[in-house]
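Next comes just one chain, in structure tokens: the form predicted alone.
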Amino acid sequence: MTIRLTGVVLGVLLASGGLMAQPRKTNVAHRGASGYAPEHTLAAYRLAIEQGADFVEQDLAVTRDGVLICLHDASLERTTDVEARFPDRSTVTTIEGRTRTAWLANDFTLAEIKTLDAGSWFSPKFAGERIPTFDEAVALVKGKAGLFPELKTPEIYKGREVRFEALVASALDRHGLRGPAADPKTPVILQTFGEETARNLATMKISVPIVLLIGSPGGWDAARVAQWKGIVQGFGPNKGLLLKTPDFVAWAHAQGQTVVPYTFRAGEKGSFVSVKAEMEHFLYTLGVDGVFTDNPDQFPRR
């Protein structure tokens, strides 16, 4: 298997196999440039691109005609006007370990997604702003920036006839952005908390870099990072598990793994002055090799 290394990556390799190097922090936009712009919109990522992010990170959800869209959740209506569009197309489905009435993308087809206005949510200035695909994000941030996809509640899937994997390989294919002649100037890492779905791009060999995201801040120890070696090539951590347990950023690099945790944003009450001092905290103090931020203009580079 052939893994085209970030300079993160590579210099996490490098650092563990004895030589100096300093590797060059990463600045992820998460959801975009979230914190100014509506999620997962093409609003969104071109605003992320204007404030200096590395990687632009997709949320991947897949309608009913088998088109990867970028959405964060699984259901529509958080942050579309699907239940005014669609009132009648609701279900009682279980997400993520709660049940309740969603609007499943999963039940549309992308025609109909496009419907749906994806902006007015966040302010009357992005009304009409729609979910982009894949595809569209991948010809929006190509040779900007670095793409940064989740393979999004795959668990949703099961007994769906969805093959999410094959899909998202088929798309890096299509836009060149795996194996040996990937496009050099578009880096892409893919993540998931699902530790199957992990296990699965590593077995298919999806010559790209895997990421395992990790949502609860316990049960980890050197052990069971040391597991994942040849599996993934890092982590994506709640911030909240490396505050509990800083040793896990060491346990990561001694693997050859980067450790970049979630999620930085402005406004939210903590100990730091500022998202761009909590930032700098992690970056420079704890050691972690990148960050996802919804703030990206505040990424503090050294």
Given for the second form:
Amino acid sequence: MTIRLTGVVLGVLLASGGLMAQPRKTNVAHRGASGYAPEHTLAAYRLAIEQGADFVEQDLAVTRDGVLICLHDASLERTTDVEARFPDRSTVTTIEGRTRTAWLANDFTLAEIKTLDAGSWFSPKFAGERIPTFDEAVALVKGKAGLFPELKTPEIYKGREVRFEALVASALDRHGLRGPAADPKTPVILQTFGEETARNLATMKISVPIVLLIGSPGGWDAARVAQWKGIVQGFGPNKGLLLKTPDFVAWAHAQGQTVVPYTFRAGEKGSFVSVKAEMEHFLYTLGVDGVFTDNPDQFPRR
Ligand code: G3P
Ligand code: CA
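For comparison with the form predicted alone, produce the structure of the form predicted in complex with SN-glycerol-3-phosphate (G3P).
Now the complete complex, all chains and molecules, led by this one.
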């Protein structure tokens, strides 16, 4: 398998190989610069690049007509006006264990989704922002930063004939983002909470690094980390896991895997004086390789 090295992966390899180079810590704009602009809009992605993000994150969903779009939730109602625009198109659906009325993105065509306002919920200033396709996100980010797409809630596509992993692979091919001729200015790292999805990506030799996301702060030890050696190239733990189990970083690094926790956002109540101070602790005391942050402008580069 050919895995193109990104800065973050290279950093760990240099560190574990005993070379003197200082690994570059990675500033990942979480859902774009989502502290300042509506998440997963081109405005948020553009601002993330302006603020110096190394990578711009996309959460991916699949429309009814099989197009990859950038959307965090499986459903549309939190971040768009879908409820007013399509009042009779909801279903009662179970998403991540909770059964509720929802407007699932996968029940709508791209043409329908493109009519929705994805900016007003955040601020009237962003009225008329649209949900971008992954192709549009790539067109904006390519050459300026890396892409960090997440295959989001893969379980909701079971029985819906959606080949999520294959759609992502084709998109990477379409844009020249994997394989030996991949664009060196646009590194790609894939991420998912889905253990089966992570294994599928490894089995199909996706040829870009895979990061396994971890939601629960408990239940991890060195043996469990070791089970993922050779399958994923990194982990994206909830930051609470690392406060509880700081040795997790060393366990992953010992087998050449990166650790990039989430989510660092200004204004959260906690024991740090600022989001910058919190990121400094994780990056330079706990030794993580990068962070997902809503505030890429606050990233403490050294
Ligand atoms: O993907 C890293 C982080 O974004 C995971 O949490 O829910 O914001 O996708 P979420
Ligand atoms: Ca995510």
